[in-house]
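Presented as structure tokens, the chain that follows is alone, the form predicted on its own.
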Amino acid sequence: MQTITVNASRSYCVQIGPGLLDRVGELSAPLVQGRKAAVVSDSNVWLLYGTQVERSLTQAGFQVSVFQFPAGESSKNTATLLELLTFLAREGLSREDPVFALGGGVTGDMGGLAAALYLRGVPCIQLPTTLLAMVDSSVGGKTAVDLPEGKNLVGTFTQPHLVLCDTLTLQTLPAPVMAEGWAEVIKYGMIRSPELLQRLAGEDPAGDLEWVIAHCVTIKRDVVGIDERDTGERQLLNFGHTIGHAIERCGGYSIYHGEGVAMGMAIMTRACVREGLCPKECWTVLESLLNRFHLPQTCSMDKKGLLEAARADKKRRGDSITLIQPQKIGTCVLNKTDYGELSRILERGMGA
């Protein structure tokens, strides 16, 4: 097992390994007063793991509520976030008593928002059940949900008081869900690591699946360190964010969360490379590692549409839009900049 302290407006543990969800309870009493928990997840992960959490926290002294929702990106908005708040109230937890977020992004998000908004704040213990979850969305304290105009607009930054990562529980994982978790690592490597990029194209990149989240949760770690709130060098975390977003939005929320941004950290890439701002290596990189873990490279939307549901990014500033785009392998730069050029990266990137 793995442990990785992040130090921010709180500091909390990052702990990696196998088996952690039977010691849930036990690595989260001493963290809490309260004897409360509220255990948010989706229909599908409650399934799996539902039992085997709730007979850890009831073992450590623990009465348990459980909160579930229907799986999937639509469930996370602000409807199904009061009916969270309602059902927290009702089962009447106090301020010393914990939220656990049991599943995927969508349920961390949405549980560790909820548990920011009620009473103020309670506390959060996150257990991410994919790898996308356990090497980003868990860490740094974003949390949020979506409205109508864009995705993760309502949301603050609160820091968990736990994250634990059970690597036993990607084993259950459907093979489009553990590959979306593997565009994140990638934009680890992209954006960080050239050490990480030559893992992935190794024999067996998912051998030493804790290392690997070990590594990309580490990079998150000093990044958000630096910048908590997102209003500078933690930016670098959004590459192909915010083209994916925009493909996520214009596609009705159909398409996996890591398949948005693989497309657009194709897009940006081959337009990078194209207007002579990265080495043809960052292009040849990316596309063998995108076809390794089976994730799109292409979007055949139209660009009007995309730049359009680009302008609802919460990365906005004013008519200004700050881009992240790879100056050479392992190393990503951050360009702020107009939609005229946006607009521009689109038309270059978009053709295979």
Ligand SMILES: NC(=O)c1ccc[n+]([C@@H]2O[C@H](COP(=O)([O-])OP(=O)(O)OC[C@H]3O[C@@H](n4cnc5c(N)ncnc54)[C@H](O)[C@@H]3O)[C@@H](O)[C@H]2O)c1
The other form holds:
Amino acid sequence: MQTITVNASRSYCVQIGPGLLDRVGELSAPLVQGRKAAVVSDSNVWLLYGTQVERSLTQAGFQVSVFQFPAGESSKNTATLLELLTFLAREGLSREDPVFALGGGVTGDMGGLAAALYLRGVPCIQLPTTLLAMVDSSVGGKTAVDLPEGKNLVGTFTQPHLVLCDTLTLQTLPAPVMAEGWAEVIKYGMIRSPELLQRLAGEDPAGDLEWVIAHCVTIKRDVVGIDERDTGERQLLNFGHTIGHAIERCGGYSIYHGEGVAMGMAIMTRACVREGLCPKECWTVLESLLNRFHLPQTCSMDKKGLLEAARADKKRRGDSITLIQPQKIGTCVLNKTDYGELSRILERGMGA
Ligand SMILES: NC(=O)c1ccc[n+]([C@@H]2O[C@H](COP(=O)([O-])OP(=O)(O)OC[C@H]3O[C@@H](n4cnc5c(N)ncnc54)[C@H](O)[C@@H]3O)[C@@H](O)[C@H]2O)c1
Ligand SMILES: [Zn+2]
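With the form predicted on its own already on screen, would you show the form predicted in complex with the ligand?
Starting with the chain above, the whole complex follows.
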């Protein structure tokens, strides 16, 4: 088991290892005073892991209530959020009582936001069950729901009290969901870690998932420690995301987040190579990893539509936009620019 401490506006531990869901109660009880526990989970994950988590919490003296919602990004909206907040109020949760977010990034984002808003903030414990949520969304305190106008437009920066990544839960993940997690892992390699890229290209990249997750969380910890509120360095974590979110939006959210990110990284990297902004190897390395993890490399959507969707992206600051561009293997840089530049990138990068 690995433990990584995140030092942001709150310090907390991220624990990674097999069997942690059996220890949720024991590990979280010392961190919170309240003994009413609200577990937020989607319909798939609750069925698989709900009983296990409920048992562990009950054994540790928690009185458990459960809020379930239909699985999928389409639930990550203000209507479900409001239902969840109403649920917390009706259950009579106090400021000391914790919310447990058991599931993927959708559950973590929405559970985290509800915990941040209800009574101006109650403790939140993240129990990520997808690779994407373990390496990315459960750590760093970004919480949000979507609006019809764009993804993650309503949210906060609120750090959790604890994150428990039970690696055994990954055994039940459908292959495409696992693949989108690999997209975020590849992202970490591209922005910060030639070592990770090498490992992913090696014989059995999934052989030591605990190492991979811990490596990604360590990178995220370092970036969040410097720039918790996403005004500088943290924006590196958005590599592939500006275009990826636009693709997700134009696809009516039928495309997985990680698939959008994979396409976004590919379009950006191809364009940067073609513009002479980074060596060709940035693309060859990325291309072979995307192939290896069965991730898409381009999309045939309308460029104008993508550009409009990107404008709705929350990362816009007036007319300027920060693009994250590869510079060399394992290094990306921020480029504060305008939408004209993004238009050129789409033009240059979308063709195979
Ligand atoms: N807050 C952040 O910093 C941040 C970072 C990256 C992504 N995100 C958000 O995360 C979301 C995507 O996360 P996701 O891909 O985990 O989506 P998700 O939560 O919808 O999970 C994907 C699917 O896998 C199922 N599932 C989850 N765990 C399972 C398991 N162990 N076994 C079987 N099935 C399981 C879910 O029911 C769902 O159908 C997006 O909304 C994205 O915006 C947030
Ligand atoms: Zn992401």
